[in-house]
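Coming up is one lone chain in structure tokens, specifically the form predicted alone.
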Amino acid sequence: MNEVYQSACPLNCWDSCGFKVTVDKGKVIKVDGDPNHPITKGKICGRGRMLEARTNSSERLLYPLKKVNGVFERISWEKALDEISEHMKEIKEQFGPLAVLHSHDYANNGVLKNLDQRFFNCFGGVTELKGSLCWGAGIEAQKWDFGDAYSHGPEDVLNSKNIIVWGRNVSRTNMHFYQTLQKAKLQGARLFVIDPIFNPTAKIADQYISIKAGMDGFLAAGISKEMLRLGLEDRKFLNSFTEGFEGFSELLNGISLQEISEITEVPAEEITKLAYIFADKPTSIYMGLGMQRYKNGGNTIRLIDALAAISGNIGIKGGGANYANLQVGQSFQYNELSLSNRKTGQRQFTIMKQAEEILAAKSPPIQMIIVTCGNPLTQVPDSNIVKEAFLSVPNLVVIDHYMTDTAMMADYVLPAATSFEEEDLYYSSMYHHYVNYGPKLTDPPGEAKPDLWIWTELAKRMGFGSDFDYTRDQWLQMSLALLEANGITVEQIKQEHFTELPVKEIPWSDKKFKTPSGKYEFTSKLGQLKGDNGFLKLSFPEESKWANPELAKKYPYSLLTIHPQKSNHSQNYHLFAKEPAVKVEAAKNIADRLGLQEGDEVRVWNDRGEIKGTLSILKKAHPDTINIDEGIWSKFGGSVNLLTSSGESDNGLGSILYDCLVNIEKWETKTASY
């Protein structure tokens, strides 16, 4: 007998929806929206309807793998656990615990997942990855500038006169928030979209402003010399709740609104109108995380958060610089999960640079490297560089639910349970300020076991098994225990299936902020100590015209690679009905000029690597991009990461993925003469 559950979703996203999970005979066999969700209200993506097939497949990892002699052979937990352990020992007896690299990425969010952490720091602290290849640039900039990255609201956005919606496709990303904004045009309020590609959310705007990729912060530094030039700044704000705003004034009168104009290519008056809407309040920005994926990335959110100072934006009703809302997962206590006092050492390496850190270690070298949560071999940039780092290192673990790229090369593979197969708690640190509970609704296929059951069993191997001695229960009352004064328990939270975090949906309403000075700062303190002089910029993309013309005439178009619309990065691929393909969509200018029809087979490559695909010819989207979604696996023709860089950004922890110059042709006219 069918029976239906209250679920939620695990992947990390933005919406962090409501699930209705129905189970037959122990299997999960649909999953749907809940409609008494508060936020998401029985709406689901395709993503998270894939779960079932995820939960279902075939393709499942089933029992653990070791690689001898280049072929995988089943191996039973105990002898998998027992070696590895066993190496680990070894390693840190003859290197210390640093040689182990822990690469970690942000497949699923659950709170619990967290608890990886505290085995390595038990084991003595391992090396670490730090950064973030999605949002990280933004994240830090955002607390350079207000000490935080906080967002309004999800229902805030009602209260906006006016919309910007920045770098952000929210149709494809964040659903519900879509939704949202097609309520709040009915109650009045004007959309703008600001985007390289005319997407779905720009068809439903009043106005699309399309511009080159990249010079989003020139944007946000030309319509602020407009506000200045006009007097439609908020003097009350920047007098009494701002520093540095004389540096940043100074930086806006060293270059020309029509420079700007030219390096931006939006034209100058498209610039004078944006200064009046943002000054006609309250206007709020969406910011989205494409932007911030640019060696000038940190510099770019941050420009765009003093245009929303200079405007009077923050701290208001229908305001604020959207970008993250850290402020949710703040709510859980992750320094008692992790142990992080139980280090003996600390070594970190970025995200984005794994491979050449690994490459290059010394004292010690990385003699092992475990993953939880990731791809690393599809998904970290400039892929030829990561499969040889990881083909350098002796012994890798992958946990994983299939036989990913990484997998394939790894000497131990270690089957883990899906979301409906273990419980969790769930959130979401970009939108709404939800938990969701996910209660266990069947058991994991063959002798698959979940991430905690893993570090359990190599915790008591390694001697320190006492250090995991507790239930899942406790585990999730340790979690919560900053939210105890606030009446919120696990009891609460499994009965309601969903419960309201206590944080501030007018984020700086009493205009007391973060940073070291207490107010909003144009010239960053906390920059400083990091080493930067803290002032803002008028920095161009690494690999642009304007910062290296010479590569820019090898390759002279702009490469996007944008998150999927049917897969959580690359989680979903091997699932399709249809074997997926790279699809490769340019602008028509790029069309016209080469000749090149839709459907045609072509290459794109730089001095990174090389793809090919099929092109789709995209009517409306800037002069010279092409984007190619990031995610597929090299068995469908990817990865996309063959061409992006590992670059870090200005500040030091994000990627600069879209900072990628690329050249195309027709693929089958050059084989023809082979």
Ligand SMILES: Nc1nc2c(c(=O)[nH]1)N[C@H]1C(S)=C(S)[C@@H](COP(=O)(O)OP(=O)(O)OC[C@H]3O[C@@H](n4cnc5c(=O)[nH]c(N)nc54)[C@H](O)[C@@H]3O)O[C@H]1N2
Given for the second form:
Amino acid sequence: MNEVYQSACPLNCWDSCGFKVTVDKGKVIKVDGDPNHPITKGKICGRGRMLEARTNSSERLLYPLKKVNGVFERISWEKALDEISEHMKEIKEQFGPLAVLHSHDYANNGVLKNLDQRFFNCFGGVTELKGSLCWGAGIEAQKWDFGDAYSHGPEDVLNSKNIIVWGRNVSRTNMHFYQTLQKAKLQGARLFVIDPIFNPTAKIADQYISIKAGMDGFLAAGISKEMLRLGLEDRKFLNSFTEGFEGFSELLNGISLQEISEITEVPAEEITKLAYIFADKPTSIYMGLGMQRYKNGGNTIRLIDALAAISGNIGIKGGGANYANLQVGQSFQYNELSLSNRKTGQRQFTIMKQAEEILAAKSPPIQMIIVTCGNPLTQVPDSNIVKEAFLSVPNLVVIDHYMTDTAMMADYVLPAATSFEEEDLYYSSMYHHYVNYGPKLTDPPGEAKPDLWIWTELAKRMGFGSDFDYTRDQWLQMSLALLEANGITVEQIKQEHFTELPVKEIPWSDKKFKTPSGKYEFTSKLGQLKGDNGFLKLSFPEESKWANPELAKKYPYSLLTIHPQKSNHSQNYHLFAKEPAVKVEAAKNIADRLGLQEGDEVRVWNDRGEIKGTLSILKKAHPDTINIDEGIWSKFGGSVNLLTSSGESDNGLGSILYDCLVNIEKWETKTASY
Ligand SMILES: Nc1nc2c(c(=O)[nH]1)N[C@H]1C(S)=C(S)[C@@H](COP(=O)(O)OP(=O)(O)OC[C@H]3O[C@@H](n4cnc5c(=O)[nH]c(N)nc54)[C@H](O)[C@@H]3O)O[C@H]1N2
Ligand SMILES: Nc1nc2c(c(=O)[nH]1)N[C@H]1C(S)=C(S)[C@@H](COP(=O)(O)OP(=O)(O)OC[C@H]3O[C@@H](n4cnc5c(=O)[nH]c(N)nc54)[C@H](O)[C@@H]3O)O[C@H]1N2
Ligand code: SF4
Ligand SMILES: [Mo]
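And the form predicted in complex with the ligand, for comparison with the form predicted alone?
Expanding to the full complex; the earlier chain stays at the top.
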């Protein structure tokens, strides 16, 4: 008999959907949306549905594996865990705990996935990763401006007169927001989409603004400049609640509208028109993460924040510089879960430069890498160096569901349970503020085990087993400690399947900011504390004709590597019915210039690497723009990160994945001429 259970999507995504999962004879057979979920209301995407295939695929890792003479052999859990813990003890003894690197990302939004940190802290503290490939530059930017990165509640956009979707691929990456946008439009809101690619959200916009990749900070500055020229700024907000406005205004005086138009490749009249739109309040900005993955990414987000401030669209209904919603994650108690006070030492590499740092590390050298919830060989920039670095380390342990490109390089591969095979709570700090319950619905196949079981077993062997001697309920209770006062308990969430977290619907409505001055800071004191002068800057992407004309001559095209429609990063490609292949999407002007036709085999390259694929012409993309979706495995022609740079954003904490110049040529002709 089939049973249907309420559950939750674990994937790293804006939407954090509620699920209805059908189980038949101990097997998940269908994943659907939960119509009772207040935000996601029964609708889910293909990636969510594919979790059924991800759970049941015959390619799942079923047993621990050890590489012997270059070949994987099955090994018992006992032996694998004994050997790994012995290696860890030896390494700690000889080199200290920092000789172990924990390389991870956030492939699973489960609260208890963070217990990996507890394990490593109890070990004495390992080399950790800081910053984020995903949203790091923008988070840091909003901390400088507002004191933190908070968004409005998901329904508040219905109060906006004008909505600016700025570099967010809403219909593909944030489907429930797309539905709310459609509703807002029906109610009369005007929608503007700013993006180098004419994406499906642009199709429903009242106006699409096509922009040169990486130049959004200049556009925001241009709109601010026009607002000041036309006297459209919100003087009351500026005078009462901000600091450092004079510095910003001076910056704007140093550049003309004409120059801004030339740099952004947006006509001056469009910039002026946008100044009026921002003055016609409330105007909300919904930023995506694509546009801050550039060298100037921090300043880009800061300049957009500054525009929201000048126009007085902060802390009001229907407004906001919406980027991330860290209030959601801050509801949970992570200090006690992670036991950070157990660290005896600390060393951090940025996630972007982990490979270079591994290769350079001397005191101590990296002797072991443990990879959890991440696939660095595919997802971390500059794959050739990532490969070299990971292969240079004597012990590589990868915990995953599948034999990924990273797992292929490992010395030990440990098979993990999927979200339907263990109990956890799921939330995302990107969009809405509900936490969802995911019960254990089935047993893992073969000998696959939950990550938490693996940490617990390793902890026992390492001599800190008592720090892991808790039941799932106790762990979950620990994570909810801060919420008890609001009456939120494990029992309640289990019963109700989701719960609303006590966060502000309209952040900053009291105009009390979390900055050192308590005001909105155009000149950031936090930035100054961190060694920057804190001023807003008009700066270029690292790889652009403005910053590096020589490079731009050799590599004239901007390469974006945006998130794929049907896969969450690298997680689904191997499960597609049709074998995936690299699709190279290029703006029409490139095809016209080079005489390329739809369907041609092309090569895209720069000094870091090359990739081959099939050309698809984008009729409406911004000139000189190319896109190859990220996540594709090497066996299918990837990864796109063979081309990307491991540079760090201006504020040090973000990636510059889209700050990437390339060239392109037809490939068939090339092979024929050899
Ligand atoms: N289908 C799907 N959905 C996902 C994911 C997935 O892998 N697949 N991943 C999830 C995760 S982890 C994240 S972080 C989010 C990301 O969600 P988004 O921020 O929506 O995704 P991105 O693909 O990073 O890029 C968004 C948009 O930025 C545009 N863009 C790139 N460069 C620029 C620029 O310089 N200026 C402007 N204005 N726009 C630019 C791109 O053309 C694209 O339309 O999506 C989540 N949702
Ligand atoms: N070129 C380019 N690169 C990018 C991006 C881009 O836009 N362009 N986007 C960046 C962004 S926004 C992000 S968030 C990162 C994502 O980077 P990653 O998180 O590394 O990517 P994923 O492919 O989602 O997942 C990594 C692995 O985690 C495994 N996994 C899933 N759940 C679990 C679990 O519960 N336990 C364990 N042990 N493993 C699990 C999956 O099987 C998968 O192999 O990629 C970044 N890289
Ligand atoms: S991947 Fe995102 S949109 Fe799709 S089901 Fe999961 S949370 Fe929902
Ligand atoms: Mo991400």
